[in-house]
Structure formats: C-alpha cells, structure tokens
Amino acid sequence: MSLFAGLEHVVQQDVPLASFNSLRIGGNAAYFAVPTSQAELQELVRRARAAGMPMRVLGDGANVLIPSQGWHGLVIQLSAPDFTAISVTANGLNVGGGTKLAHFVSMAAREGFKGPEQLVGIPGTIGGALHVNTSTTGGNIGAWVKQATVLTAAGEVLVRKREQLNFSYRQSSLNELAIIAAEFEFEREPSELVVRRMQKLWIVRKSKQPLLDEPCAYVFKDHGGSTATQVLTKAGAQGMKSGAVEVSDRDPNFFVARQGATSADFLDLVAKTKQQVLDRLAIELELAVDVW
C-alpha cells in the first residue's frame, strides 16, 4: 500500500468487482479507490501513472464486462458527494460525472427541461453516458451538453466546450480517463407534460427488458435502420446460450448472466450470436459492451 501512502482512507486492496457491475461478473481489483475530492482523484492518478499502473474509472457498472480473473491495476469510482452533485441553472443542469443517469433524468423532468426523459430506464452514470453518447430513438445525451470537465490520464483537469466536442451514434470525443462534471442546456416545457411522458416511456421500456433483479447487459449497437433487437430476432438468436450466460427471452439484445457465469461465457455467446447474424443476414453487429 506504500504506493498510495496517505490515501489509505480512500484506497482498498484486492476488492471483488462482481458486485459493482450489472452482469455481476468479475474478479478482484488490485486497488479500488473512491476519492472524496478532485485533489485526491488527481493525486491517485498521478501516482498510478508514475508507477505504470493501468487505470479504469467504473461508474455503476452498466454494460461493463470485467474479466473473471480480475483487474490488475487501479479502479476508481466517482461515487462521493463531490462527484455526484446536481444543481439547477436558468436553462439547464450542472451535474457531477458520478451522478446516476436516473437522477439526472428525473431532475430534468421535474424542472420542465425537455429531452432527458427519453433516457428514462437506462442505467449508468453521467460520465459513462457521455463517454458512449447514450442514445434512444428520441434523442442522445450529447445533444444537450454545453461543456464537460474531464481528467486526463496524466492527472490534468480540462474543460471541453461544446464546439470542441463531437457526438455520433453511441460514440463521443470524450475519451479522457474520467468525466468529472458536465453542464447541460435544454428547451423548457411544462413539467407535468415532461413527467407524464417520462412515466409512459418508463412503463414501455421496462416491459420489454429483463427483470430488474436479473444480472444483464445490453449487448450490441443498432445496425442501419434496424435495432439490434430486430436483427437478433430475425436471425433467431432467442434461446442461445453459452455456459451460464443466455440470451434474454424478453429482448435478445440483452444477455443474462446466471449463477456461476464467467466473462469467457459472455464473450463466447457474443461470438456465437455475431456469427449467426453474419451467416443468416450478412450483417456484422458491433459490440455495445465495454470489455475491460
């Protein structure tokens, strides 16, 4: 622990990661840190970088596949209050990178900010959502960003203005180590209308997804004018499985991890479903999961 001397209050060793992701798969992290301030975050990164230690930032673990053999580096989680604050401005919200996407969506709806209600029911944090430009048919989170505060792998804090950012389908130019905070701007609408629309969307979305207590991940990106769900259904992916990981019977673009599932099971099922889609439809699907 000498590498992180003086930071023992925020760093633990040999921490199991299975409980920190939606698939509940993953071995131990050599080091796991929950910094309480930006200064602590920067110091952690500087020390790890100087030691040549690999680093990853873990949000709430949605759509992340962590190796069953673990992560031999530093895992950082921005779940402390300094990174999860959310405040209302005249035209939008200032949001910490570790803020739950659900909190962001509900706050925007209550304030009468139009747009984020389209993301209801999608798991994740603001940092993770911006990194992959979380999208639905109704919109994407990048459309509302005014600026983002990021941390580089060298421990430097930078502010990226809207004109410096690029967002496309499930991609963004925000590829630094961590997104510390972001400022959003929205159009206004009577809050009761936004809330009502959010509630309807939530009911529809949850009726089509795996049950809340099922360890799962949303696996592939949509392809062309079809959703990945439509492509997988057409290719007959329902019922496929590998080891303890299986295609969800509610939506084939969700893989469910049963008791004893491993990262190898998951990747094997990815390979099998991709190949079946390629063989039957001549479509090559792209992975939406962040594989460590």
Ligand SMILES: Cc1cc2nc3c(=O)[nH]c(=O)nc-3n(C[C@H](O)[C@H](O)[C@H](O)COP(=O)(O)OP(=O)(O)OC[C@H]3O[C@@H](n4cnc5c(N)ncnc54)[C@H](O)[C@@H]3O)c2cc1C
Contents of the next structure:
Amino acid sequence: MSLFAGLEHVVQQDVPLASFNSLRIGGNAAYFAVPTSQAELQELVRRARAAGMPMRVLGDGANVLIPSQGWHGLVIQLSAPDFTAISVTANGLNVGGGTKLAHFVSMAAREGFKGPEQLVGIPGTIGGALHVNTSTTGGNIGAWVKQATVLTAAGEVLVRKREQLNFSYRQSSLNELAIIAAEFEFEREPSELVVRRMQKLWIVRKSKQPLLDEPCAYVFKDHGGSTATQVLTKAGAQGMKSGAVEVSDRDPNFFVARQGATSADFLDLVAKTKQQVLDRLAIELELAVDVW
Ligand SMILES: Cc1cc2nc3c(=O)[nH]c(=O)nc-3n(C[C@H](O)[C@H](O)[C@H](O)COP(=O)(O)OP(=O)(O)OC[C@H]3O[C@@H](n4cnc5c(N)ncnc54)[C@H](O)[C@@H]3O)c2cc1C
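Provide the structure of the form predicted in complex with the named molecule, given the form predicted alone shown above.
Starting with the chain above, the whole complex follows.
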C-alpha cells in the first residue's frame, strides 16, 4: 500500500461496503480509511488527490446505494472520536461531522434546545444530514446551522458561515468533500417539554418505519404538496418487489432488502415504482437516495 505508506493503521484495502450502509448491499471499496485526526484526514486527501484517486465520505450509509461493483477509490469515514465529539455552547451545540444524529437529537433535548427532536429516529450522521438537509414535516437540520467547517477535495479547510449557506428541501450547498464539524444555534424551551415531544415523535415514527433490524432505504423525495408515501400509496405501490427488494408494507417509501438483495434489484424496483406512479398519477418521483 505504498500510496498510503505510514497510514496503514487507518487505511484498509478491499473493504465490503455492505457492512456500512442501511440496505446492507453493494461491493467493496478499493480503499477505506478511518482517520483519527484532522491532520491524518488532510494527509489522506492529499495523497489520494496526488494519485488522481476519487474520494467520497461515508456517514452512516442511511441514504446511499452502493453498486455491486463497489467504489473504485478511497472511502473515508469520520467515525473516530476526533470527529464525533459534541460540546454545549451558550445557545447551541458544536458537533463533529461524524456524530450520530441520534446523539445530537438527544443531547439537544436534554439541554432544552428546541428543534432537533423533530429528527428523532432518523438514522445518519451530522455530515450526511447536512449534505442532504435531512428533514421531516417538523423541521430541517439546515435551519439551525450557524456555521460549518469543511475540507475541500483540494485539501483546504474552510469555515462556511450561515449567510454563505443555502438549504432547501433535501438539498444543501454544503457539498465539499468532507463536513468536519458544525455549530448549531437553537431557541430554548424547558427540557422536559422537548424530551416529552421527542418521546412522542419517536413512538409515532417507530410505528411507521420498517423494523429496526430490517435493511432498508427511504427512497423518494416528496412531490409538490404530497409526501412520497402518499403518492406511492395512491399509485398502489404496496406489494411490489424486484428480486429480493420489496416495498415495505409499513410505508411504501421504504424499500426493504431481503437476504441476497443486490443494487440491481433496488434500482429495478425504483424504475418499476416510478413507472407505475407516472402511468397512474402522471407524477415523476425523484430519487432521494444517493447512488454511488
Ligand atoms: C429508516 C430510515 C428513515 C429515514 N427517514 C428520513 C427522514 O424522515 N427524513 C430524511 O430527510 N431522511 C430520512 N432518511 C434518510 C437518511 O437517514 C438521512 O438522509 C441521513 O441524514 C443520512 O445520513 P448518513 O450519515 O447516513 O449519510 P450517508 O448515507 O452516509 O451519506 C449521504 C450523502 O452524504 C455524504 N456525506 C456523508 N457524510 C458526509 C460528511 N461528513 N461530509 C460530506 N459529505 C458527507 C455522502 O457522501 C453521501 O453523498 C431515512 C433513512 C432510513 C434508512
């Protein structure tokens, strides 16, 4: 591994990415790195860039589809402690880019910070959530960002302030290689109220999502004034399947991957359900999942 000589303790070759995404499907990463510090992250990026190797950062893999042939470059995961810390400020939280959303949500509720409880039960990391502006009908993560620290593919660390950032439905202008950390600001409310609201929302969400241990993805974006769930239900998508991937009977906007499922099965079911929605309702649904 001469390309990453001296970094063998954080880089592995031929790593199966199926273990790192919520669908549990997909091939191998040529290189997979878990840097333990910002300096190591920058060195990895510098070397990969010098070798012309493509790079991607993976969060919790809750919004990606990895093809069967895998990813031919370097995959970086910010799961080491240097990238997963949370600290409390006067009006908010400073959060590492690799921090789990669940940690962020529960910490905010405990501190009496209003808003993040709306995201309870959504899998992911802060970096992945900011990149796609993760949202529910109750709020979106972009609404609470004060600033974000990012690393560009050219190896430059930048601080991007609120006024330089744009967040819209399932989209954000935070599209640099790596979101390393973010600072959030919230309105305050007594923490008992926030915690109680979070618990109620969690019970409702849990009853609608596939079972916790079922490999799945949340597939399409909402359309116009309707949720993707409403559109798919109206188009009769329940019960559809392709190979070992099927539309969830709890909510048709979740596709569940059964034993032996492939990325081709998933994409085939996407095509079939899209076509059915188009034929029956003349609506063109857009994929929410990021296909690598
Ligand atoms: C059961 C279930 C329920 C869901 N419910 C919702 C919901 O209600 N609302 C909603 O909006 N989404 C929902 N999702 C989708 C998903 O949970 C969110 O999009 C989540 O924020 C993805 O975060 P992640 O860390 O898993 O990102 P990943 O899937 O790992 O990555 C997504 C994209 O972000 C990029 N990325 C990841 N981390 C970084 C980083 N640190 N820096 C730069 N780029 C990065 C990746 O390269 C990739 O392009 C759901 C998914 C599941 C499986």
